[in-house]
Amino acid sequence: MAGVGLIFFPAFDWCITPDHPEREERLLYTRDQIQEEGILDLPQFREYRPRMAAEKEIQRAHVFVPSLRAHITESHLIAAGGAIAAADLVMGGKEERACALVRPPGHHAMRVVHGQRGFCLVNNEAVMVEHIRQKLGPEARIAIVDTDVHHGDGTQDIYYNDPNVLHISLHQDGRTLYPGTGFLSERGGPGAYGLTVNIPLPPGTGDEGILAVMESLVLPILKDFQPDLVINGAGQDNHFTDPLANMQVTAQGYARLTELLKPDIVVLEGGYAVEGALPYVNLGILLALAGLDYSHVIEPDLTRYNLRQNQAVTETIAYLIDSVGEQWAQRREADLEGIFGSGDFFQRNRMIYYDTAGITESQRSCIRLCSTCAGWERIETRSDRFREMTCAVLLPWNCCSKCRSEAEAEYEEAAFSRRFRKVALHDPQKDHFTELRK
């Protein structure tokens, strides 16, 4: 049996609107369930307080436009700090595993932040991962397995070109659900191709399907990657009662998924059936983390639903397992020049919609193609709310001397350019983050 540290933060004073799905009741019912079941009276569980993340800890993962303080609230800092506190419990040897039941959620928050999207402003998992890497060093290998029903596009964006972070996202097919991304073709940047693994599940996927993916695909990939830590972005909106999605996973399915995955750290993401799902799913996850029996965790209205995964869904999932497994096995044989070109830079132009904030970002990024390191990146960004241009220069972990010199020179040039109102330099190896506002 494993010792499990629990960090709980329901964000009493934060919501998008009082009747919005992302509101404080999301976790209050869970708290009641945990107390009723006497979870914290069991010797395997201990509760710890969250802490407030420092601004620098947030900046390790994000560039905020126009500034961090223009967006951030105390609740966001505590949610991110709660995830960091969970990581410290594991890294410090106080607990074998830890679970951060915190809100607001974060996995739709990308590297550049102009506002909230998908209810997210700060990527709690990315902030936590960067904290972990500062502690464990640049060679630390981290796996993030995102089981939220929505594609973890923000986490994917932050680690798209990072060779030491494996990002696996299981989600409802983006053709049928927000944010409309997370397809098999999204496989990572030139410095980390193949380490972005998307598994777009068909609507109607149930316990049978999601557990087949976990056993036959996710676990073999993790065994091959050999991470130092496994983090579960535990979105619970695959549940059969969730109002924002179309899946059929039960509390038993989530508990078994957790038992199979054996994550070191769990961080809550979405899940909006606040009475009929979250208390039971969270309870099942906690019991599974501790290696305790979860067979009695059953939703009270389960018998009202006919949860049978149909044959077409089963066949689609079998195809996904084969296709994604083949992609993973052949990732090192990919024609990177054919995918990213043979010039000095790979360029991406994107329009990013912030559904919660109601704004649109225009972004151009250029990644240096380097045979020695992952290559530095330059991002130029503006939105219809913040129209003045921001430039961010991002160095990778384990940056080679040539890329470091080029990136620093690029930052100096941008700092004197009249094109940009804000210029940022992110250097994780030195844990140095500079932002110049003109």
The other form holds:
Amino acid sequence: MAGVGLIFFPAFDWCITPDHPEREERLLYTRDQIQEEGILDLPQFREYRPRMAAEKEIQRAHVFVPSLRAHITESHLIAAGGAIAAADLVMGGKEERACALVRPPGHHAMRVVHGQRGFCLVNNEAVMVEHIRQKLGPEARIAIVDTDVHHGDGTQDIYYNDPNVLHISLHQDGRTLYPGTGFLSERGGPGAYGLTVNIPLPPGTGDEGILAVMESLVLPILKDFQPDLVINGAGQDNHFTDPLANMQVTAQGYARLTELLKPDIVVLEGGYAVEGALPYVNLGILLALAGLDYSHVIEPDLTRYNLRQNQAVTETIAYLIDSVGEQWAQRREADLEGIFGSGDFFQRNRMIYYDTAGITESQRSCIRLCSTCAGWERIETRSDRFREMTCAVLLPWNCCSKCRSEAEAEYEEAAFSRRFRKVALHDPQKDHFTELRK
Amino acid sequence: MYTIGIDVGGTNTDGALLFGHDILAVVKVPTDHEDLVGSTRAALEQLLKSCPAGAEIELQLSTTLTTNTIVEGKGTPTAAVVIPGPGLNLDQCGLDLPFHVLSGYVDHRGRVIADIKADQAVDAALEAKRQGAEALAIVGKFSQRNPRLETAAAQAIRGAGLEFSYITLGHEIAARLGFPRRVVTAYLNSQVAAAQERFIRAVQELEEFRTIRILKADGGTMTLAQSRQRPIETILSGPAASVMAALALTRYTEHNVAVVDIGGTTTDLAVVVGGLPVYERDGAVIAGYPTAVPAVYSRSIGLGGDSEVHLTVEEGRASFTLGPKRAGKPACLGGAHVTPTDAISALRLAEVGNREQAVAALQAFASPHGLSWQEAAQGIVDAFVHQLCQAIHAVYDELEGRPVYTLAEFLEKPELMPQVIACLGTPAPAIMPAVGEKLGLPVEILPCSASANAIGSAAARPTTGITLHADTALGQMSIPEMGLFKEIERPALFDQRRARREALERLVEYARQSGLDEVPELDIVAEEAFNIVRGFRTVGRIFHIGAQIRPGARRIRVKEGT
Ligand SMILES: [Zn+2]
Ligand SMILES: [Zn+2]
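Alternative state: the form predicted in complex with its partner chain, after the form predicted on its own:
Below is the whole assembly, all chains and molecules, this chain first.
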């Protein structure tokens, strides 16, 4: 019997604003449905309390500008702490699987945080993954499968150059939906090329399409990658009633997807059809996680919609499965010099928009091209809210000694430089995170 | 005013006579399982001798009647007719009872999405009858939000001329969320209704009492009339009585108290926070059935004065474990096995039975393992203390781990940890000082241990509570406990203050209906409020309010010599 630990924290007294999709009401009907079904009385389930994440645990995944305390609320700390508590249930052998139904979500929060993006401030999954790696060590291989309808751009950003974390995002095509990224060409940094896998689905994708992608693409990739843990960022906004997106997935589809994926840990992401979708999708996911029959979980609205997947959509998906599958198969043959250049650094300049906070960040990142490790990274960032420049120096897990001494020197220099108001050094291997504000 | 409390327990029937706050007399007679009313009568007759003729007396009764009826499977053959709608497959609910499924359903807001089919309800009832059911339970998912389908099914069945001795509707018996528990609760309610009815009739013939009240699993009392409607709520009143006794007798009336009741076979643990008992989160569990019956939180462990003693010797180190089964009568009381009571007797921690017999039994038990009887006796007492401390820790771990759903509850966690341990039971004075020392807590040995359950029954006060659910977008309000489902007048003006006021006013009304003359203190025990936002516009609000009469026990004084 599969034991499932549930961490449920609906934060019934927290909202971004009272009429925002991320409001008190969001998990109300889910709570009602779960309690009315009585599933927590079944021997397969146990409910646990979340805990509050410590500031340091959050910092493992983020550089906050100007500071963590300027942004964070207790709800964020409990959502991240809920994900950590879920991971601990599984790692400690207490439960076979765990599910953290917490809010607010996290997958749009990137490494550098100037404010809220896409309702997210703290990347709950990344905070959890870094907690897991501190426990399991640097060799742990982790796969994150993000099934939210929006591209998991925050999680992608954090793990872009990390060879031990595979990030797969299924989402509605970025040309038609926020945040407008997540294309096939985004495949990872020089130290982890191919380990960022984007599957941009056409609007109108239904159960048939998303399950085909799971079976013919995601599962083979996972089998190939051989992760120690599979994490599902379970957004529920692919649902046919979601007000923010245009997909046609049902509770049955989500449950079957979960059954196929068999994630060790599920963390709730988005999903804003609070009444018509969430109670049923969450129930379906929980039943599937526990290996229980979910075939009776049917939305009341189901019969009012025609959910036959359009032929053109089916064809696009078939093409996607082929293209992404091929990219995955040939990821090691890629011409890295052609993509990242042959210099000492690979440099990217980006403008990042924070829709929830209304901030625009400009960021320049340089990744050291190293043949021994994934290479250290230096990020310079400022925004129209926080104009003074911040510099972050990030060591990779498994940092080589050459990169370590270079990065440390770089940090020293930045610390003395007048250009920066704030400097940060992240050393996951030593679990050491230094921040200096001048 | 005289009060008589009687607890008809598994072995003995205890009685206590009170005048105001003072105990005048206690009695103990053996329980006759075939005649619980007879046992009650026997205890009554003795107590009435200490009571002036013609005095006004209120009787408060706790019995194992419904508990035994369920545990022994002697209730009326019953079937459930269920309206589950979509969701978990009922076959996987672990419902250990005969049920018949109807189509139709109500959603989480209480909207009827699909009606039932009357002929299907009639067919289900016919089928239930064919299979031998004499009573029915009709239960729908989310029926506490809207009972229409349950009522319609009952009407169809009655309209077809099908007769059942009792029909319980889910929304009348369980206001909380939790469909499987509601099914079980309604089912068991129908199952025990006839037995309760017979009991009530017999009790009414006993004597003239001013009032007769029955003890409930939540440690409160209800009237005989209420116990006709909701007999299921009288289950597990024994453990509840022991907690009420602790509340009535402890000197620590405002404190956090761990209540430990050490019996022969088991030890029961309960928790008091700030003078109020802690309740089960979802309801009582009886005979493996999880129900929605409100109950005092109580955990029973297989550890008591008569527990089995196990000894293992590994690498020259002896270690003792006790229970979970009962060994039988202690050797010092003429039994055949060594028990914790013998260790207590041998070490002179208390005077129990024949100490020489205890020492001899311990010697016979210990010497094959190369131990002296003193070492064995001390080892047994230490094991008792150790196991009890572990169980107390487990109880508080469980309670501390109870989920909460708001930041306020998460951040302002009430302090549960005990400031004192209050103990009942014969072995308590011998064992508990060591437990208190180990946990760093003062220990209070409560007086009148032997009659605790009767005292608890006498001390119990009426409890009653309601759950108000209002949905202003749908314009609907419900208080299932009162069978109240109505439209909200002027829903746009129905705010949190009005919701609160409505709940409290209705609670007063309900308390009066429940036979309470004076209305005691009322508490709002749960409160939720949500904006219903559709398309970036607030279209209404949902209020969920739990209100109850503040539970508690009458304070009881023990005079010297009683
Ligand atoms: Zn989303
Ligand atoms: Zn390197």
